[in-house]
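Next up is one chain by itself, shown in structure tokens, the form predicted alone.
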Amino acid sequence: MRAVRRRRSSRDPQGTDARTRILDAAEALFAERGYDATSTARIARQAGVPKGLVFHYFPQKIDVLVALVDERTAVEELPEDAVEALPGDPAGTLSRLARRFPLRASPAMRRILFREAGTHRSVGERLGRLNGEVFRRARRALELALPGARGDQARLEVAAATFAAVLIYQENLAQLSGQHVDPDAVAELIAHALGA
């Protein structure tokens, strides 16, 4: 008679697998404490797994951060002709753009992106792609909204860069100032500055 050896399940009672629990724990801890202030032991403890299992899935702690960025953030890229504009209405055009913000990430992942972008290359690259995409959309939308460019190209680029910065950093600005940053009000301000 052969003894049957049972494999220990890496799933918790709710059916969540260990890798997902590790990423969930890391996301919460990195958002709250920062990457450098979070140990792998703390991630394992919060995930309810042995520390060795963290290293089984992620050989180095940086691999946890890279997996979070790769799997839990997405920058939606649109073709140039997919940018929508309301001719003659740059404020309405920018407001519409704000509602179609191209970053898909939880609030915790957004905090991680902004906190870690300056010190971790993969995070900085993702944030750079986001900034580039928002800027490109804002510039194209303003060009379409202001046919004949009632402002020169340099002014449209400054306006697009300003709007992109406000959209991307609005949560951080709100945390710093204690005030909600209203993208529609910023759109109105930019339209006024462009003379529209």
Contents of the next structure:
There are 4 protein chains.
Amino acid sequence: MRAVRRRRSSRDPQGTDARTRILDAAEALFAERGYDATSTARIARQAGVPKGLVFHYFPQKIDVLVALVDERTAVEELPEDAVEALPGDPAGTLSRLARRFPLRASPAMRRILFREAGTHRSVGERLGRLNGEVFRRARRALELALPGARGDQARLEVAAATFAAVLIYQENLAQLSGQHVDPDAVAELIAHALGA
Amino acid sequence: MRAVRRRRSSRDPQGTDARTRILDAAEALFAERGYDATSTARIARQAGVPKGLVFHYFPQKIDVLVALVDERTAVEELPEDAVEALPGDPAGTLSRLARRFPLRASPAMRRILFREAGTHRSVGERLGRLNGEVFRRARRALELALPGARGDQARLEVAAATFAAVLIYQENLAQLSGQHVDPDAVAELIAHALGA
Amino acid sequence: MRAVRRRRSSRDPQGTDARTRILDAAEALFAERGYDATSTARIARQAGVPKGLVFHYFPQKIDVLVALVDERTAVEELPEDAVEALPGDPAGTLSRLARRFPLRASPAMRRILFREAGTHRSVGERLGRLNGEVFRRARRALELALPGARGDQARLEVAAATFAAVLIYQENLAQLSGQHVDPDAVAELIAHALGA
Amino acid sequence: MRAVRRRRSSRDPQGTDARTRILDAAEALFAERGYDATSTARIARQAGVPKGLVFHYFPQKIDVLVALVDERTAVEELPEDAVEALPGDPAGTLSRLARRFPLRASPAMRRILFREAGTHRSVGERLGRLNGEVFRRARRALELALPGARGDQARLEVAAATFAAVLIYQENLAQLSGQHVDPDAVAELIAHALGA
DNA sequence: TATGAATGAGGATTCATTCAT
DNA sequence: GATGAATGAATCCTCATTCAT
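Following the display of the form predicted alone, present the structure of the form predicted in complex with another copy of the chain.
The next block holds the full complex; its first chain is the one shown before.
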């Protein structure tokens, strides 16, 4: 999570620093065609910077991917209970969680995470951590929303895992299978499964 | 869907014909490192055939992927009701569906489908069709298992879509997020959501 | 020491096989400008082959150097006493050794050996082995030529080492220092040092 | 031959000025890996100075090499007869010459001189001049040590040339051939060749 | 059908050098 | 003087693909 402030140099007429433009271009291209199919030359061209500059900031191509994952998929450091759980309203609670989703990642970044997770360890690890985070929040939200602890713990975990999967992968589920899975509808489904 | 029978040549000590060995090698490699990162030379080496032979069978590299998807992700032509739905037992019905899953695809092929779906139209289409098939079967199974039509149609569709997603992507969900989502448990969850 | 016979293909109008032409070109260029300053593209151009072919035969640039050293600096497998030592004529014996020098290496190869020995282990090792071979032959020749064992053993070794150095490095001594050191004259000098 | 005194700047915690540190780093690196294989960036890093500063002091990379050769291989301006020749003791005289060797060059600089002489005219010239200087001194020393002029002039020159070669290249002889050639022993050998 | 040499476009990466600050 | 971002030519190497045998 870089916070270095970069000054606008005279060589930067676009007003965004070169490093950021490189990451922007890479994000769009990796999402569209995949990491391997995207050449560094193309990233540079789309970013409007000379080829060499990509390597000035990112010594290896893989470092571009790593930087994207590091800097653009940060899990917000929300207080655990930032999403106010409404006792008796698990569906609404999950829906709110979905909306205040802690994953600060563009649809493009999600596609990248998803696609490259299987082949690049660091990406896979990050995706695993994100999934775990969402899972834990969902479980906690459900526990708070269902104070009577109706429904055993095991089922609650299955519910949380299912919801996390749908939430994280919705982007890809939609694109790959051509079918939208609406998180709100799933939230409602799950609430029914757990509730009265 | 090829069914051509190939004779065993004298150069084929493994007892499998060259074309099959090429596809086997490609399946393993594409799953492990992705299509773009796998060279035709490597496929040939792993298959134990000369480089030129790959192009004898598959004029272009992409044809290897297409053949894999065509020949190794076939949706079985099951009769619609091959999975006997037990009225009153939606959970069991879904579980049986999961077990008699119509997708004849190795874990490796599922990873390939999944990974390349976003960048190769033909793969994406195939995945979409598979997902649709599973979705339709799940919906039909639920309709039969819940004859009273309790729960409206919309919720039933959400349930079928969720179940299809978990079923198709379980391979990847497990691998990517490090968390198993047991189809049987999800079946039970969904049954609760729809049932009494 | 390759002995593979290469057929003359129709694509080889020069009548020398491509691999040999690549090595010829590399030998000349490495000797003239050094290994690092010689690009693979230039080798290919001078050899009259496409760039890619260099890497077909030599997966890495360094392999070209290694092949040169392996195949073009072979120590002849002469019987130990192939150079007939004339008792009483150490000078003549050394001169004959110099002329029937066991190092089958062009002046170009000697310059390459010399220059790259310090930075490429395999080259350095080969040079060391060559030097050792020449040293041992010179010592043996002197022992045979001076049967009375006049002059102690230590001095004889110094003589052999000095002669080996002059013999192996004459190419470079001449070029680098602009001064020829005639092996025959050194042979005569050494004979005087050891003889009556 | 620079003699400019450089002040110690506040950015120079090592207490050596930047220019000197650059040359020190270059000397070590050129000796270890060769001129071509050493990037200016690496020199800067090893010297602990920013990349730009290298080009401030040395407008071109080659200027670093030239400066090293100019400033660090100086032939001492000894009076011709600084090495007292002892008539009748040529071995001792040569040994003393070797010890009071006029070449002020570190082992590293000798390796550089040696390696780059063949490809960089200025280095080659300097090496030639050094070799000539040592040769002339050795010849003069021998003439003085052997007043009777026994041994003809031609043999004396061969002796001087051989001794100069051993002296100048001992560093490399040892390193490359793994065999030490002791200058004192060679001096003694040569004395025998010329003396009674 | 089988084989591997041949081809050249393209890709990642390096690097000397410039220059605004 | 000091700094490091910027530049683009050049380098090593990969690879799909062709083709003569």
